[in-house]
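A single chain comes next, written as structure tokens; it is the form predicted alone.
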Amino acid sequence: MEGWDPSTKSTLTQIPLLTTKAGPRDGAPWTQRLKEEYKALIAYTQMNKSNDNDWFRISAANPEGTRWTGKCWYVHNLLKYEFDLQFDIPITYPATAPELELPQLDGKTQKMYRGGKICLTVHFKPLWAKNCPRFGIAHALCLGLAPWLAAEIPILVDSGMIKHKDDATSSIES
């Protein structure tokens, strides 16, 4: 964590690290994998709200917990961006982090790959590969999907690549 700016430090030992070391094809320890995703999700969007940073909302798709979608937000200049959000976990889940995708976005940004994936490669992923087990979803959406929004979408508006729902509304009754 050194070299990491005090409200990333501060945001990420407030999320609980995850001890069991189980993927989909688990079975019984899945569930309980399950359960500690659930448990730190809610505590990471808890602190999230509390600090008047709410940002995304997710769930799982299926009752496997295997497919996971939702919305995430992104503030710029005043004006909310929304986009849908989707990722599977992967069969070597949690050795692999999960591909977190914005198909909206697809073929609007070079930081992405085909389909809405989000380019995690250099900084994210040798982070996961050496906190595993112990991240998550919710880790993978704070130091993955947060960062990236934040570096990607001011430059996808102010190119005019992406217009806020307000503007696209009104250029077409003009």
The other form holds:
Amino acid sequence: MEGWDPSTKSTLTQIPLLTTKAGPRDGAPWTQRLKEEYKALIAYTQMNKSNDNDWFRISAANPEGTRWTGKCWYVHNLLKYEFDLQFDIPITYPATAPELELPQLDGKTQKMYRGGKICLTVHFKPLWAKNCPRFGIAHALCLGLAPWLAAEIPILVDSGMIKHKDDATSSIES
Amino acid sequence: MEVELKETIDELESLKQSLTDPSYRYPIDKLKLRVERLAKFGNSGPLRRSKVKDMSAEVVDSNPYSRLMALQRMGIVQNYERIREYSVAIVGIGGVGSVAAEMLTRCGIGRLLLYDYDKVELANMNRLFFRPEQVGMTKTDAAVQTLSDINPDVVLESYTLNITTVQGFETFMSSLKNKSFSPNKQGSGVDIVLSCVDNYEARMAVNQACNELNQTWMESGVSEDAVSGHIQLLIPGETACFACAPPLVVASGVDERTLKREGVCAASLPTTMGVVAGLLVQNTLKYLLEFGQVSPYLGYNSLKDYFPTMEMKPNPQCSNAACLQRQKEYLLAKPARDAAAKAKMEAEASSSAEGPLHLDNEWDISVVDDDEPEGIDIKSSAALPEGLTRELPSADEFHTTPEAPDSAIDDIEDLRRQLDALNSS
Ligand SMILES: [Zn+2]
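Alongside the form predicted alone that was just displayed, please also present the structure of the form predicted in complex with the partner chain.
Whole complex next, starting from this chain.
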């Protein structure tokens, strides 16, 4: 795992791995995969909470579990910046990772494809490909979104591209 | 004048927004409508040619097809007019796909199916085809607007959707299967699918659809550093599919470690994209009109002007189930293929005995056989031609431990509730 910071690495190793190789068009195996996705997400969320590093909410937006919506946030200079998070499970999943979208940041940064899809590092796709089908949504958030927020939000805030929602009062909810 | 009218409309709109008294809005709206009508009137000015019933070879300046039909007179193409029977699906109407669509439109292709979910942006103006006044339109709508002006003979179908989503994929599949344009055609409703997308996810989706439909397709791509590209022919069961091995990239020769990626996702050049579109459509024309040699893979390294070529056999351990099914069918059809090749060889032998060989047969040495292609072994990347590398690693071998009888909950609704509970705490 060249090119990853130690904390991402150690977090990653604690997220349960998945075993079923199935995508949203695969019927019963997809239901099995979905169970594994939930277990990994539950474990990851619990871990974040116990480490006082809670940073996202995600849940299936349809019964088939092919579209997911939620929020993610990042604290910079003691202010919390929160964004909508959404993605579809591609039909070729898990051979290809979900493309994570932050629609509110669309057009605000170069590190983004159209539609607010975040631009992942050169390290993400090779690692995902190597670990198919063991990585799931939780791993994509840990390896894709967390490092992206850490790299981009400070730049976006410092350059004035994004403003805190109540600029003056600066209340931090937890 | 067009620009001025558009500016007037914008100014009227901002005037309307700035008004505090709503009673003025109605006359402003009326004025805006009148300017819009004027703008439309101005647009309808240029002459639009009417449809052509038959392609004529007559060389007059009013014939849009004379130079194309000349290919037939020169013996390059046997029957150019057949192009009107063909349907081509283009997935991704960006820097490569839009140019490919224009080329095929100018060639008089029968029908084009266009797929994209994106809108035209000013950031696209470093590429060919789209114009600044189309900013904000969907790429499919803007393409139909331009292409139908260039050649009204082409039947255009546009689909504004993302083929990687479950719903988009279903529509994609059913549009490829629709045979209303040529009811007697074998197989699907299109003759070839051209993938002009810019990401791995969408390529894998095209691969999935084409494997399932047994549909021949061509892949194209330009590297993120904009200085190399490739095209690849994929025939399910016969050649490697896109999932048979990790995707190939033409090494630009620039050291990856010195490539500065901070602050940008991808670069693009109209030149590289135009070259790749040209290579793609040339290969498509050769495939459809049966002339020259159709390239199984052609790379383009623009820094060194190097064009690596190669062939790839399918991987018997491919992870794609539809690919394996097509491989099985291809093997089963081998006796029939051999018989057809033999008959073709005999027919050609007897026809060449009858009269002088036609000029264009001189290089037609494909009679040798069309046996299993001399492709390279997919598994060993050592066998790759110089200048080509794998973009991604293969999936690690791993063994599924039969899942321990999960004593914990294994009901999906329970799991969903558990995550919801965590989410709301
Ligand atoms: Zn395959």
